[in-house]
Each structure stands twice: as C-alpha cells, then as structure tokens.
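Just one chain follows, in the form predicted on its own, and it is written as structure tokens.
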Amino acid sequence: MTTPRDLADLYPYPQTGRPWIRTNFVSSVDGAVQDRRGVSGDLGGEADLRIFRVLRSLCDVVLVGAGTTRAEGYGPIPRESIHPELRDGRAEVPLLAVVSRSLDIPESLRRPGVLVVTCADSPDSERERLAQQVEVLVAGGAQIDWPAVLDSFAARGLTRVLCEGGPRLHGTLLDHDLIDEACVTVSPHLIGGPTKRMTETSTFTERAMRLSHVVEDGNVLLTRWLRDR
C-alpha cells in the first residue's frame, strides 16, 4: 500500500474560504455500518484504519454525534491516531467537536481538546456544569443552527471538517445540504439483521454525488465522493 503522504495526496481539501465538510464511514457491501456488537468495529480492517488515520491527520476538527462517542468509546483525539508529518503547521491534533442536544456527554470527553456543540434548549443546569469542564458552543434555539456553527468554526480557522458520524448527525448534515464529500470504505461483507445505514433522516432526501476515486486495498474499496452542485 502507498505511504500516508501518498494516500493524503488523494484527499486534498479545496481552498473554498469556508468550512468544507468531509464525512467518513465504513460500510458493508449491503450498506451496514455496524458489526454484531453494534459498532463500526473491524468492518474495514487495516485498510480502513489507514484511511481513518490519514483523514484525521488532514482535518482541523473532528465532528461527531454524542451517541457515537458513547457507543465507540471516544476520548479527545489521541496523538497516536495522527500522522504528525501530515499536520502541515496545524495544531498537534484536531479538535473534537461533539454534537448533543441532551448534553449526555461521557466523562471521557469532559476534558481539554473537546468542544461541545449544542442549542439553547439544552438543559440549562447541565450546560452550565459542562461549561466548567469543556468549551460549549451554543447555536440556535430549539435546534442547532448549523450555519452559525460553521461560521464559528470559520472564525477560529477550523475550515477542514471531518464528520465521523453517526447516522443521525450525518442525516442532519444531509438535510441541510452541508456535506461536501463522503469517504466510504466498502468492506467485503454482507451483514443482515437490524443494523443501521450510514444516514438516518425522517424524510426522503437525495443529493447528487460524483465519484472522485476508488482505491483497491485487497478486497476493500476506499471510495471518495464529491457533492455534485
């Protein structure tokens, strides 16, 4: 397989002057994004781990839903998940931005390196307590105001955004037509049962995408899709 730098060259962030949202998922051939344990686990094997590390290394901020952080055991972005040579003058590790209206944030994330994104209708007492532990970004009233979130990111120079899920957050970004590209690792499995897809929305939503590339790594496919605007 190519080096991390060679792989990174396949995933440039464009110079748009605004935050660019890239999403990253691993999926079975039939669209499952969970293994039998209910997590993404080892679906993509070493190939997916390689692209996971490269995409993290290229971004300014990792955006993820609180439910995914609980299910997948997230903490602040660890140095060992990053290729330092790909940071190109950026912070040592990306900021982790956790999205939650309920503010059910695990203790492992109540520490430096984490930003919580929420709305004004989140629980006041919990928001005040959480703000003593981590930075809290309040945007919107009953729902999160995503343009305001992205404006705040831009003001801080966080223009390279990597969303790692989960399906509900991915669906919200899809509804708002904020996904600029989707990086999908296709795992060589068929998985039945009540597993989730990579996107959950309450209404039918369709956005046109165009294929940027496919990289074969054994039986695994690394695909990159750009929003066809």
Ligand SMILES: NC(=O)c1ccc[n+]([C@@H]2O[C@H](COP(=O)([O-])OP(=O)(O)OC[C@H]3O[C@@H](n4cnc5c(N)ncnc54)[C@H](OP(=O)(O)O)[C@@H]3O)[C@@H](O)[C@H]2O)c1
Contents of the next structure:
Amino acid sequence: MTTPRDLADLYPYPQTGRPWIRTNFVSSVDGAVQDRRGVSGDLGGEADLRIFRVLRSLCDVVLVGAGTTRAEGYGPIPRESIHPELRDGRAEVPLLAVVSRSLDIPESLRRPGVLVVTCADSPDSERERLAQQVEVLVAGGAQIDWPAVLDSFAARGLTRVLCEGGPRLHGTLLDHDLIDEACVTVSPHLIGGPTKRMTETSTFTERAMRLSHVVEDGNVLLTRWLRDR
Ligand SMILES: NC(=O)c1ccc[n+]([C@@H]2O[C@H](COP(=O)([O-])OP(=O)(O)OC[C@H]3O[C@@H](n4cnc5c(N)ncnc54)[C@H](OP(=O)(O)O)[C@@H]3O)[C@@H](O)[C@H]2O)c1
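Moving on from the form predicted on its own, please list the structure of the form predicted together with this ligand.
Next comes the full complex, and the chain you just saw is listed first.
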C-alpha cells in the first residue's frame, strides 16, 4: 500500500530560491476537465483524491482562479485535507490565494486563511469591503502583474506554489511561461460535449514539457511533467 509519504517523495519542490509553480489537474483521457455536472468531482476517484491531498500537503500556497472556487464551492483549506506529517515545520495548512478581477468572491472564502489576488482595475468599493474581511493583494493596474505577485509570495516565504486551476488562470500562467511543473491525473474516461480543457488562452501557446514520472494507481495514471526550459 502506498503511503502519503511514498507519494510525496515523488514530488519534491526544487530549491530554486524563487516561487516554483506546480499545477494540478485531473483530466479525462481525451482532455476534459469537467464531469457532467461541470466540476472535476467524479473524474479521478480515490486515486485523484489521494494525490490532491498530498500535493496540498506539500505546498505553502494554493493558487486558484475565482471561477473554480465558485464552481467547486471552495473554502479555506480544511485541516482534514492535509497530512500533518508532510508539513515539515510549515504552517498547519497552506494559504489559499484566490485570483479575481470582478471580486465576486463567495462568502465561504471571506475567512481567515484566504488571500485575494487582484489588480487595481478591480471594483474599488468591493475591494475596500473585501479588505475588511480578508487580505487583498493588489498587483498591477489593468492586468495582474504576475512577477509582482510572485515577489510578494517570495517575500512571505511562500515559495511552494500549487495552482489548482482552473483553465483560465492556467492559461494566463502559461502565457507568462510561469508553469514549472504540471501534475495531471489521467482519469479513465472519454468525455464528449462542451467541456473545458486544462488550459484556456486567447491565442495558440505551446511550451515544451518533459516527463518526470508516471505512476499507475489502479485504473488511473498520475503523471508529472516538468517545464523543459
Ligand atoms: N479537472 C480539474 O482538475 C479542474 C481544476 C480546476 C478547475 N476545473 C473546472 O474548471 C471550471 C472553471 O474554469 P475557469 O476557466 O472559469 O476557471 P478559473 O481560471 O478558475 O476562473 C476564471 C476566473 O478566475 C479569475 N481569473 C483567472 N485568471 C485571472 C487573471 N489572470 N486575472 C484576473 N482574474 C483571473 C477571474 O475571476 P473573476 O470572474 O472573479 O474576475 C476569471 O473569471 C470549473 O468547471 C472547474 O470545475 C477543473
């Protein structure tokens, strides 16, 4: 039986002295990241849940787009979702950093343990209201300034970044060539219909990746890909 520690040993964060962005998705064999309900829910089953928890346990900050938090009903990272033995002296749970321009942030996220990342062009009144409830990081004017966000993370010691999507945030990070690593659980389904893929960009964008490993967990594959710079 593979333990969380065994799995964690396959996912070291390199010591680069800068924030390292790992992304984690579950995808059908043919690239769908949503099930029939429009969430990732049933795609990867127990195997995906196992790796999801291990990857959360290894990071300092979970970075996620507001669209995913609204679709998937996110709250601050629950203690029960974390393996304490993998925290190695880090905070008890990772911070949750939610990326949004509209600042349409669910009530469930207006809690300690949440940081909202936005730009100065977000609605002023909502930003002021939100800042009474959670920490708000304003980086950039019309668009989010990603180097500034990562500098701010680094200054706080948040160098192990785990991006849990969704496709639009992932697309932005791909555009900026900020994805260092992609962990993809391949779920045993073919899914047609109007579903999203892992990455949404407005123009064709390609980055080379190299395979780090593939682990079979029953009928599911856990794959890890590193940016081939
Ligand atoms: N299978 C999987 O592993 C997986 C993982 C994640 C998500 N998903 C699925 O993906 C779907 C959501 O897709 P999505 O593309 O809407 O997700 P998303 O990227 O999480 O959300 C898009 C929203 O996030 C904010 N955002 C993202 N990038 C931004 C940027 N660079 N600057 C400012 N704001 C930014 C914006 O929020 P505002 O609108 O608030 O401005 C934007 O409307 C859901 O169905 C979810 O279940 C699947």
